[in-house]
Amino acid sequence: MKNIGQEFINRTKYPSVSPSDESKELAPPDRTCKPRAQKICELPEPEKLSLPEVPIHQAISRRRSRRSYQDKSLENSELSSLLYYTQGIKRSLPGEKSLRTVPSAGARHALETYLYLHRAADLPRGLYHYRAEEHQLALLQEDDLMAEVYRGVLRQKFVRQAAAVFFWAADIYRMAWRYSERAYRYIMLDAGHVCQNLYLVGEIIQAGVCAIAAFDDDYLNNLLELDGREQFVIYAAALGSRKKS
């Protein structure tokens, strides 16, 4: 067991490697998952966001892990620039693939963002699924889940200031159609593309974010009705507005 991490590397390495189901001319999957919804919410338009004028330099100079957030809620043009900013489609290209405002090894995106809604305006309570080709919320379920939250992030007490908590889970078959066994590298690597940019953003929109990785996977996975295999969580955030130093 301890020599866990060094198989992984050795048995995803090239050599290693078997034949991807792209190379057998099988069919890919879809580009995105819908999970059912209770209703769809809309959100303003990306092109018609007005983001605070922050040089990058200083958003990533000031970017840090906050854990002390105000009892804010937030405004659903800062949900649409978050959620934009860190899996929006740019572009929509010919089959299944798209530009979105993060990379992905192969533009694959194989991930979807499922988010906590604990204080927002205009949106009630409740677990959401970010539908990226409309960009939209769908809502899962109504609720106040944050004890399941809480329990699901291994109690971390910061975490139930949070306004939101995000949640990122990996499509693992949309990155493996193409790179077979080396797509539990490339799915880790694109989760970090994600979560950086919902640092960014949440500089320059006065959040504060923190970046979990230690979690309960399966009761996550339960909580999102997620598989463990085929799709399952990889990293989460939490995130609120940002006390004042």
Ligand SMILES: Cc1cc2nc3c(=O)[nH]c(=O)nc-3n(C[C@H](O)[C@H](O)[C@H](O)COP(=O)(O)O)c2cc1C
Given for the second form:
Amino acid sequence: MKNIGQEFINRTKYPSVSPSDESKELAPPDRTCKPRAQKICELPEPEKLSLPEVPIHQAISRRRSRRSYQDKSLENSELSSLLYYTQGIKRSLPGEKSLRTVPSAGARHALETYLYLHRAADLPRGLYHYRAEEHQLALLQEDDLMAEVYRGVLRQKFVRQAAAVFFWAADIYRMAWRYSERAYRYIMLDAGHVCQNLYLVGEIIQAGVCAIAAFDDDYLNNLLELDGREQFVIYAAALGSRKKS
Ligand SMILES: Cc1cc2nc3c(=O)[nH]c(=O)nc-3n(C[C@H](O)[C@H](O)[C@H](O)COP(=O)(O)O)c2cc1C
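For comparison with the form predicted alone, provide the form predicted together with the named molecule.
Shown next: the complete complex, the earlier chain at its head.
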């Protein structure tokens, strides 16, 4: 078969999928991963923050992709809400499972959030990783990396104005342990839920969000120090303070 997309769909249909490591009774991988950090930054407790009361139907119907942003810096309270409502852990279950603010196939939650912060009120410019279990931001590299991020997203101009760029990376074995090759379908679906929540929280805090899937995979994986095989970027989004329309 010449078309790799059709081949992928066919070979990940249920009868074709290989037996999973779970079915072979292999131990599950950890619930999260922790890249080496330069510094740990505490975030305010998300459930104690008071967000503006916006009815959910209004947030959904007003949501759109916004590609122009003001210069304003992101507050820690805003970062806390954005991270918690996209990937926050609500409850840890026995073993390696957890329940988060988004659904995930088999509650595998095999995504890791990386964040390039360009303009934040209380945090230095740099690359961060969200530690979902602790609800903390781990600073991986303190630096102005906008030129690299811009190149990684194929020089999409609006990204240069963003206060933050979110990257969601698959930690694929966490999903494949249960679903084998079909994991590659599910992880993409999971990421859609995450980005939708970013859009909706953006609506509530007056931030503009634009999803990004046009990017240079190898370049971004390299920037985030992901091997591109076990861990790889699958989705991204730019976010900034919304311009008055
Ligand atoms: C999977 C996905 C990938 C996208 N990638 C990009 C992108 O790389 N650059 C961009 O400017 N917009 C991107 N978008 C935003 C779409 O262009 C946008 O959702 C679409 O035009 C509909 O507009 P709306 O979001 O305002 O309803 C993406 C959206 C999705 C769902």
